[in-house]
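Coming up is one lone chain in structure tokens, specifically the form predicted on its own.
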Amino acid sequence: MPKISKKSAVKFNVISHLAVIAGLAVLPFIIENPYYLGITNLILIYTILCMGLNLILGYTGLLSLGHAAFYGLGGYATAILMTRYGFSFLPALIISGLLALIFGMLLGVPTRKVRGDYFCLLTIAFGEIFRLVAQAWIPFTGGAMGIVGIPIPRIFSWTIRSETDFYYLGLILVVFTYLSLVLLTASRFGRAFVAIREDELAASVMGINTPAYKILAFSIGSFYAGLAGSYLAVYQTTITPSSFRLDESCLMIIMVIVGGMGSLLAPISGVIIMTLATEAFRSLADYRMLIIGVIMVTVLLFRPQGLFGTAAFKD
């Protein structure tokens, strides 16, 4: 077979992801039902949280179950800045994503000698006391109930108010993430995180100063988290500490695994799939972790790479 050449391979990539972006573009015209449309933007904000969640856990083998709290960071920040403080969108989004990433620091620099398991408790415990403050913090979360009536969000002369104005934000927020991050994967910061990820110990030998590498995935992972949670806030108009559990950092998870780790692209497959099987079985609440475990379990005993996550799959 006559051999493809790199810059022929390059071309053939960006031509395959402009058309991929634009058959994305043209997507409301074909989906129609409101309905539908909502479901697609709930898979563009979990598209944005496991690209993140998958850079510390597919690339550097950081297994975090606080995910959802660097979430509820960006949804917070969004909803006080804008309804308490005037703030217009985009400087309420770019913070919420700063401010989640400095939590993400903080929360790393304490723990960037602990390993494994240890690491997990950590952002369990770190996901649990944001969720019981957000709740118990009445005066300024407004508790349980939360923060309502948050304002219709403004891009310059955009204003974002239907279902498909809603879409094409979310989708500006998943190709940003995505370009991003694949700036960051090629870089000698991917290369690091990968090492890190097939051994610490190896890497460390070679130079890598791994507890700044696994601080930095960290806290870039959650940025993208506090991204998405400021989109929720103004998709939504409302935030409680209810969407911010443990177990949405578990679906999350889950979603990855389902989709193939350490592969940008992949973690959008098990998005999609766990997302249809959470509304499909909407009418089995009490059984959707359930569902959801067999889900996992099925995939993992047929398919443990997950379903794209193979060497061959490329981004």
The other form holds:
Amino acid sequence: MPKISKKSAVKFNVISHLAVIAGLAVLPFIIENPYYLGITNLILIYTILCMGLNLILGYTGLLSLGHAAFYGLGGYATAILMTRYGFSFLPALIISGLLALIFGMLLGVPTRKVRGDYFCLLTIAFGEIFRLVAQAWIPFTGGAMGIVGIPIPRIFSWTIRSETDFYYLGLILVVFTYLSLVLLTASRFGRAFVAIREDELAASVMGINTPAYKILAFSIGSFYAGLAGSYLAVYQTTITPSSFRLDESCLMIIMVIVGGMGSLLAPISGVIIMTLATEAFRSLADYRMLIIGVIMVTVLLFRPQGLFGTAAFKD
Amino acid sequence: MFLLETRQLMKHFGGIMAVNEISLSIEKGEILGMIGPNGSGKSTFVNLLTGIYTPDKGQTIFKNQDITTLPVHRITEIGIARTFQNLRVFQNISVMTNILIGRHAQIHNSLWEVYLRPLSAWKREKAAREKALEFLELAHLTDRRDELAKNLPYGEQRLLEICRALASEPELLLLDEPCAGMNPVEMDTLAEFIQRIKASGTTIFIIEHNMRFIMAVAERIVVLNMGKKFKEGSPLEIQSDRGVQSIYLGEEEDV
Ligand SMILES: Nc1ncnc2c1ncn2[C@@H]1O[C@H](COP(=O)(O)OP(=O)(O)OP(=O)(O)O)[C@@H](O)[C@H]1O
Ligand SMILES: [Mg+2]
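Structure of the form predicted in complex with the partner chain, please, following the form predicted on its own?
Next comes the full complex, and the chain you just saw is listed first.
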């Protein structure tokens, strides 16, 4: 078998990375149309969410159906901090991520030793409790009407106002998410997550404190959802509980599964397909979930590991 | 000097006394064998030593430390590694990564270093990879490092599982029926491998059904029967022992 020399492989790698970066940097000038740019920004949000979820689901094998709640935590945290307490965007963003991380830990501690299916049920319960609290605690969250008039975000002297501005903010967050996950998954921590997914007992015999690592994966994955929520708050300038329902969590899981679990970039393909599909069938509101389901089943019939995935659901 | 000692270790499942007051010691540097009919409690005994089960009664002492109630990962950290009777390599992961996971307890990067000092974390990773290659070399698996574990032939998967255990640099290695499913050629490779592990200073405890193998490899043998320690002695003594022959013959008459 002819082997490509290591040097030229590295060169190719560098060039293809640069090409992707250049393409992403000029994308708003190619798309221009604000409607399509809006969809692109939605794709960026779901990319952050699904990369985080992939750490939990694809790497560690934990089925979390509460991802939308952590997304919502970040959204409400930013909305409340910026409208009521005069926080500027950057600190609100960081606090939103950390809050989701802390709630991930709080939920992770009692569920660290329960079996997978119970963990899944508990995350559903958490998601529902979050949504009910958001709806009922009117003085704090604005109830079903939510919080409106979230100020225009500024980072130092950069005012983020147009779709293009939000595109670049989203892109920065996606790049941050990706790079930080590269560092994590290439370390002994990332390997420990994968070991837990493959065989939890064997993982513990390797010296991995499996309950602690499950909490870690779950809270770090939730951290990114908090960031995405913060972005959503300033992007929409309003935040309502209906954005964080259970079907939103399901949609993210479907995106990860369709794109492929267990490799960092694979979920992006699922995000793009599913976001475009939901947009295309927006007029068929009632049948949207049906169409999404059909797409998922079709993909999984032909590729059980998802489009670009390395890990399939265990049998 | 003993490296590990059990004192009246006991474990029952419902009405079954799987391990019934077993006291034995493993000497530093030796290869201790354990045999016994099916269901005599051998695997349960190893599960008790490694913290997978907690004994109902009794104690385990390792390097003068009571490890009876330590969690599984702590026991690995202080120097006991093991393989499983029913082979538990990480199937969908490369051979190299299997070894690196086995080395988890020896790679000391903290989360802080992973994120904020990636260069020094990466250097430790690189060192870990080089070390992992040494273990693969021991079992002649270096060429296989990039393959998924499930694509290896069965015998090599068994060797990989031993390498993965060795990667944590244990003082005591527990092997639960390493020969199961191997052909005679693979068994010879394994026997030679075990001798090399011993030569590197690791103490070894082997459970094995294959008499020819265990008699050739072990220096001392413990026989279990129905959860109890039945006999202990050199391979020659065990081989010629009437009682031992009768429990095995009894088993064959049952079949
Ligand atoms: N988790 C468990 N739950 C219930 N019973 C168990 C459990 N593990 C082992 N046993 C029982 O305990 C007894 C000892 O089993 P063990 O697996 O230790 O035997 P063994 O000597 O390893 O046998 P083999 O040679 O077949 O591997 C058996 O009767 C078995 O059925
Ligand atoms: Mg057994």
